[in-house]
Structures are given as structure tokens and as C-alpha cells.
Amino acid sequence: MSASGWALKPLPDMSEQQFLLWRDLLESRTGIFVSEQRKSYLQSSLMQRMRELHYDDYQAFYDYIINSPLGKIEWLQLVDCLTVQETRFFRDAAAFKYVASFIRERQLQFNKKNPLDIWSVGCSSGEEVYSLAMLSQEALKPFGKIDTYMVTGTDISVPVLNKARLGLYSQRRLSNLSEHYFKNYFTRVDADQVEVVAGIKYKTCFAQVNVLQLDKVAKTQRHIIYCQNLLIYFRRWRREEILNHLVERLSPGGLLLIGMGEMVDWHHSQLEQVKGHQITAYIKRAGHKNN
């Protein structure tokens, strides 16, 4: 069968046993939990990669991932298909508005020796990281401190991190940006593509981090940890585990921001919840330092 013919070949539905195997593998390696209601999502994501490799059996493909010497390499590609990567510039207006006010109110503590340090957890293809960098630039510009911030983006997927580092986006991805941001922070590459300007790229970095292994991440004290639209894909006990690790890496007085509804009725002894801004955010109480 030709390659094009194979790509069009219909694949069978997953059996219940196959679904459970793949669901457990995904959760054990990434923490992401796929409910029965989202079985079709898991199946369609697997189909995409199976067609590329000419597999038509879910069990055979599973055995290849688990047992083949090349299985670890293939998993890095497959995880890109299995993890959700929905994002856009300035995705949550209320959250970014609060971040901007937080930065302005605390600008006196930031300088070249102690720059504003922001961590975007689950950054996907980079829009969130560059949004935070542009926002920081705008917030600090009136105080003459445009060189006193840095933004780190982490994600489990190597392919999306590579995209993020390039900083190339189709113009339609910028449809919700103001003319000011478009003119000052992007350059046109061709009729469709634009690129983040070098000055903003210079203030960002990207690294692969699996949130199941946050205990291995250095306890660098971040001023802002931005973790929106990530926790919803995990079981509650796992969300608590992730948040506890993030709190350990948040500086006293620092801001932890998560998605609305991602962690209802959660409390932490070191945090005070922000009230009245249509966001879910916490400030780390002063005096709490990590070992």
C-alpha cells in the first residue's frame, strides 16, 4: 500500500483493555489522566502517530513503545500528540492585568542583580512566555528597568519547545493583540508569518520539565509562577503534589497564579489567596523560606 493510501486507511476502535493500557501509560509518565469520556481524544491522538509509522494495531504500537530500544525516542514524539497544547497570546486578560499590577507595585525590588524572575509552567509553543515577557517590559519601562526581568518556560514536549524557541507565529495567532504590541514586539517574516523581536527572545529561555519530576527542579526562588490551564488534566491528589512543589520554588511575597476552577477549596499554610480579581492566585506569606 502506498504511503498516502496507508494514511487514509481507517483504524479500528480501541478495545477497553487497550484504552486502559494507554491511559495508565500516559498517566504514569506525564500525570495526565484521560477519563472514559475522553477516550476518543486518546484514540485520535494515537491514530495520528500510528499512521505516520504504519501501525494499525494499538497493542503492537504499545509493545513497541514499551519494549523496543527505540521506544524511548518514539515516546518523545508521541507525547507531543498526546498532550494538550491549546494556547494563545494573553489568553486570560484578567490574569495578565493582575500580573502587570503586581510587577509595578514591586518594581523597587528588581534590578540587574535581582531581576524579576517569572516561570511559565506548561508553556506549550511559547505564546504565554512571550506574553509575560512583553507584559514585564511594558510594566517596567516607566521605571527605566526594561533589563531587569527574565521569563523561563517549561514543558514536557520537546517539539513544542523547539517551536517556542523560534518565536515564529502565523499572523492570525496575533489577532487578539493590540496594535501597540504587534508593532513593537514582532517583525514580519513573510505574508503570513511574524517573529518575536530579538530583544524579547533574549529575555526568555525554554527547558524540558516533566511536572511529575518537579522534586528534581532546583529550588530557585521565583517572583511569579504562572501555571494556568495545566492542572485540570491531573487528578486532585496530583494537583496538590504539583502545587506543593511550586510553593517551595516561590519567593516570599511571590505570586502563584493558576487557572480558574482548577483547584477548588485548596489551601496552603504558606499562601494567602488573592481576592476580588476574577482570578485564582496566591501570595506567599513573608517569612516563609525554603531549605
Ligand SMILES: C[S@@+](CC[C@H](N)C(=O)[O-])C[C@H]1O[C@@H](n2cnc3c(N)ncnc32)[C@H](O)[C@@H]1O
Given for the second form:
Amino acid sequence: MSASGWALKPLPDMSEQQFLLWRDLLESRTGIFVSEQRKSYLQSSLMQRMRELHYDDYQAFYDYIINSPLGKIEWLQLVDCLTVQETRFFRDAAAFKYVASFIRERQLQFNKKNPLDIWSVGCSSGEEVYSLAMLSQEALKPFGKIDTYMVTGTDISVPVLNKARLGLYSQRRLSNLSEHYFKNYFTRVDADQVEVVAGIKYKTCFAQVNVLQLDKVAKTQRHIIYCQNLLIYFRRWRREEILNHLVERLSPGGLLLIGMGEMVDWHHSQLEQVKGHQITAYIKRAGHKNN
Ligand SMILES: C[S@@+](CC[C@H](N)C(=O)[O-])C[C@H]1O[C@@H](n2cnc3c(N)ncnc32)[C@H](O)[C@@H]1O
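Would you mind generating the form predicted together with this ligand now that we have the form predicted alone?
Now the full complex is given, and it begins with the chain already shown.
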């Protein structure tokens, strides 16, 4: 059959048994839990990739992923289709406003030897990382300290990290950026695309990290850990486990920011919740260092 024939061919519905196999595989490898109500989401995401590879049987594709050596490589691509990657610049205005005030208040402690160290966990295509970098630059500029920060973005998806590293965006994706940010931090590439300026890219780095494997991540003490719109895809016990690992990687006095409602009624003995501000944030109490 021709390639266009494959693209048009309708794939059959997933059986209950196939749904459970795929659901368990996704959860064991990424932590993402797909409820019965979201079966059609899982099916359509899989279909997208199966069509590209000319598979028309969920079981055969599953066997390929599990048993074939090439399945390991394919998984890297497939995970990109199975994860929700929606993001945008300055997505949560209240959270970014709080981060800016947090940085300004603590600017005295940052210098070239001890730069402000920010980690965006589940950073998708980089908008969150570049927003944090631009915001840090703006917050530190009045103190002559634009060289004293760095932002690391991590995600499970290699293709999305490659996009993030490029820092190329359609101008439409910048619609909620102020004129100031647009003028100072982007250069035009063509009629539609703009690129993050080198001075900001230079302050960022991206790496693949699966949050199910945070125990393998060095306990570098970050000043800010920003983890939004990721925990919602996990079961509560897993969210708790991930947050506990993040707390171990937060410096005393550091800020942990998660999405509103992503972890209701959660307390940690080393953290104090930030009240007001319409955000879900915690400050790590002084005297707790994890080495
Ligand atoms: C909805 S996006 C959120 C992006 C950004 N944080 C924001 O709020 O705009 C969720 C991201 O989490 C990533 N992700 C999903 N499971 C993950 C895992 N187990 N480890 C690390 N990243 C994961 C996805 O690839 C996706 O890029």
C-alpha cells in the first residue's frame, strides 16, 4: 500500500486487553496514568505513530517496542507522541511574578561563584526555561548581576528537548510576551519565526531526565525548582515520591513551585508553604541540607 494509503487507512479500536497493556507500559516507563476515560487519547496518540511506521495492529506494535532492539530506539520517539507537551511563555503569570520577587529579595547571595541555579522539571519545548532566564536577567539587571544565573530544563522526551535547544519559535507563540521582552530577547529568523538571543541561550542548558529516575540525579542544591503541569499526569503516591526527591535537591531557603491544585493537602517537614499570591509554592527551611 502507498504511504498516503496508510495515512488514510482507519485503524481498529483498541481491545480492553490492549488498552491495559499499553496503559501499564506507559505508566511503568513514564509515570503517566491514563484512566479508562482517556482511552481514546491513548489510542489516537499511538495511531499517529503506528501510521507513520505502517503498523495496523496494537499488539504487533507493542511486541516490537518490548522485544525488538530497535524498539528501544523507537520508544524515544513514541514517548514524544504519548506525552502532552502543551506549554507557552510565561504560562502562569502569578508564579513568574513571585519568582521575580524571590530573586530580587535574595540577589545579594548570587555571584559568579554561586549563581542563581534554577531547574525547570518537565520543560517541554523550552518556553518555560527561556521565560525563567529572561525573568532572571530582568530581576538581576538593576544590581549589575546579569552573569549570575543559570537555568536547566529537563524532560523525558528527546525530540522536545532538541526543539528547546534550538530556541526557535513561531511568532504566534509569543503573543502574551510584552513588547520589551520581544524586542530584547528575540531576533527575527524569517517572516514567521523568531529565535531566542544567544545571551539568553548561553544561560540555559537542557538534559533528558525521567522524573521516575530522580534518585539517579545528583543532589545539586538548586535555588528554585519549577515543576508545573507535570505532576497532574501521575497518581498521588508517585507525585509524593517525585516531590520528596525534588526537596532533596533544593537548597535551604530555596523555592519549590508546582502548579495550582497539582498536590492538594501535601505537607513536607522541611518546607513552609507560601501563603497568598495565588500560587502553590514552598520555601525550604534553613538548616536542611541534603548532600
Ligand atoms: C504539559 S508539559 C508542561 C510543560 C511546562 N512545564 C509548562 O508548564 O508549560 C509536560 C511535560 O512533561 C514531560 N514529561 C512527561 N512525563 C515525564 C517524565 N516521566 N519525566 C520527565 N518529563 C516528563 C512531557 O514530555 C512534557 O514535555
